[in-house]
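In structure tokens, the next block holds one chain alone, the form predicted alone.
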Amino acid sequence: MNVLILGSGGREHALSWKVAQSKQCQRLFVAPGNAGTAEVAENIAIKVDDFEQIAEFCLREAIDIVIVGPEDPLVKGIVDYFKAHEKLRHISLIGPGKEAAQLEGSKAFSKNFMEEFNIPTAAYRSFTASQLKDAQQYLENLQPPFVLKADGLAAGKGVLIINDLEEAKTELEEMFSGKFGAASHKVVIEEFLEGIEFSVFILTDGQNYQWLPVAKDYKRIGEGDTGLNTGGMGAVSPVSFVDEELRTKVEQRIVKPTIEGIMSRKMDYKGFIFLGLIKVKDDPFVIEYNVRMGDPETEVVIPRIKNDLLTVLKATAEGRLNEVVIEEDERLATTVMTVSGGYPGSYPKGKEISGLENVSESLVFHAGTRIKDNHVVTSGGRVMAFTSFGNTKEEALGKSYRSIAKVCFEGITFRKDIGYDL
């Protein structure tokens, strides 16, 4: 199979690394992709939403499958523009289609979906601009801390967590004015569930599903999870909480809901479902719905799968989801994500890294990385990630931090305490 992989960052190297050792993969693009890719495929420089080029170039180059990494293209409708012209039907696409995308695309919508099917979530609200003064007095009848979300995609910075009651009226009015863009023209308010989090990955074809293995994954710049919110410092798979009793709870309360729900609305689903839970006391609850994998979860959770990817997503796509098995690598994986110096915020691009031909213990995936007169340069926030196994979380975290003390560009940081809560 000709494969195409629509995304430029450390999921979609994980996915291409994987994508490329099939046996059924004959020739294998990423587009745009980045410095790791450019290792295990050809680089395409189309961007992701460009639907014209992307569908043109699938035509050319007799391309047979596209797995779509991100979330903006199909929530902006890839899916349904390949359907709609009779030339590309013929070609499978991992991902959902633009409805049921609207399942990250929207927090409102996500939230009616979970209300509708009973499935355990916070108790919340949706605000627009008129209704200002609504949100403020239902805010004034929650605890504190506040949760407030823009509705759209924000680039992973959406989601508000204000502890002083009248910092969170003044956040609530910049999100109506314009904070987050179109993406807080419509916010939701919900309130805060006391636990801790973790992330369950499962494939569907839209009436078949499989788990793939569970991760949880470090949100915030500095150790002990203080400071910013960013894409992901850091990942581990396994979850060592997340037991027998735990998962049975998942499947039953949300992910059997979940699929059942997608089949009552006839919704077009051949793809990922990520769900972003909290275990609050014994009890599993949907934060939100991601309908990609996530970053830097993919690291961790694509290296611990045995299986031909290439073989289950196609009988993904075929509506055969129900023959697979998921194998899963008995070994704990982790990840630990480098980044630029000043990140979250501002941060320089273009610094040299140096000492990647140094690193044998772990796989280097490539999050913000480009090449530059034959040299590997910064290009993003995130820069890569280093995915170690071992028998402990201890064994495969030294493997990680080795491998990063072997890796050089200026004003490289990351966390070192990954996984310290489990």
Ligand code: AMP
The other form holds:
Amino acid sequence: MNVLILGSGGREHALSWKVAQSKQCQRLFVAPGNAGTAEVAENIAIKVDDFEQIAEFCLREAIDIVIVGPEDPLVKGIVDYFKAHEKLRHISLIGPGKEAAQLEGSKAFSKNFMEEFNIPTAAYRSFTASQLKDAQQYLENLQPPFVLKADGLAAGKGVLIINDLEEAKTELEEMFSGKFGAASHKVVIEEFLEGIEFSVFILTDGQNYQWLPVAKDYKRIGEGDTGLNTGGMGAVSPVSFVDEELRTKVEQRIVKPTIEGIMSRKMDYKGFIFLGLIKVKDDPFVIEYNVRMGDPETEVVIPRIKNDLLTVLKATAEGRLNEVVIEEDERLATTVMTVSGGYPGSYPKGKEISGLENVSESLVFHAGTRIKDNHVVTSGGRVMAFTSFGNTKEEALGKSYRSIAKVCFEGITFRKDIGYDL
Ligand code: AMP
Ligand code: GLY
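I would like to compare: after the form predicted alone, may I see the structure of the form predicted together with adenosine monophosphate?
What follows is the whole complex; the chain from before opens it.
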């Protein structure tokens, strides 16, 4: 098969690294990719939301399957675009159609979906700008902290958690006036849930589904989960507290009703579902749906899958996921993300990265890197993830940290406590 992967992060490097190992893979392209994907695939300079150019490329190179990494093209309707054009219909896309992508693209849509199908989530109401007074009144009836969510995609920044009522009311007003652009013209206000978060990944063909390895990511920049939110500083898989009992609850209360909901609303969905969950006392609740794989979770989830990934994705595209058994590596995997100094605030780019050739104990998945004058240089906030296996968390993390010590770029920053709460 000829394969095109859309995206340019650590997630896409991990996916392309795995697809490249498939016996069924003939030619592999990543658009636009990074310095890491260039090692296993051919990078092509096309933007992930330029549907026309993507379609033209797919026809020219006889692409059989397109794996969509990030949410943006899905929410903009890339799957529907391919379905709408006769000459593109033979190409399989891994990702949901535009309507189902609203599970991530609109918080109000996803909360309404969970309400309809009785899926446990925080109590909520959604409001538009003309309902400012009602929304502020609703806040008065809640206990702090207050959770305010921009309805639309806001690059992971659209969720505010505020302790003070007056501040929450002011923030709400600012959101309605465009703090997050059009994404916050509608706002979901919800109850705060206290617990520990984890990420469940499901692959579905719209009817059948399979679990992928469970993971936990670490979002804050600072040790002990302090400081600003980032795109993700590290991850561990599996997750020690997700035992059989919790897994069964997630399956019965969340996964099954989600798939039934997708079927009952006749939504087109052949792809990954990322359930952002929180364990409150002994029960799981949904914090959010994402319609793609997580990053950096993919950097631990994908290496733990023993199956040939293209065989699994082909079965997904053909509605035969019931025939697939996902085999998980028994070992534990950790990934530690190195980031540019200053991230998630402003940071320099173009810093030369050295020492990569000395890494032998870990897989290095590139995120914000590119090639400049034959050198790998930084090109983003999150630079590269160091993934390692071990029979224990300590063993795996020891490898990740030893590998990082061999690599150098100016300002290199990483969390030294990944997995501290497991
Ligand atoms: P989201 O973009 O919906 O994943 O929200 C970003 C982060 O905010 C989540 O990963 C949680 O840590 C936190 N969060 C979101 N909603 C809630 C909630 N209802 N209760 C507690 N924390 C939340
Ligand atoms: N790791 C969280 C995300 O990918 O959204």
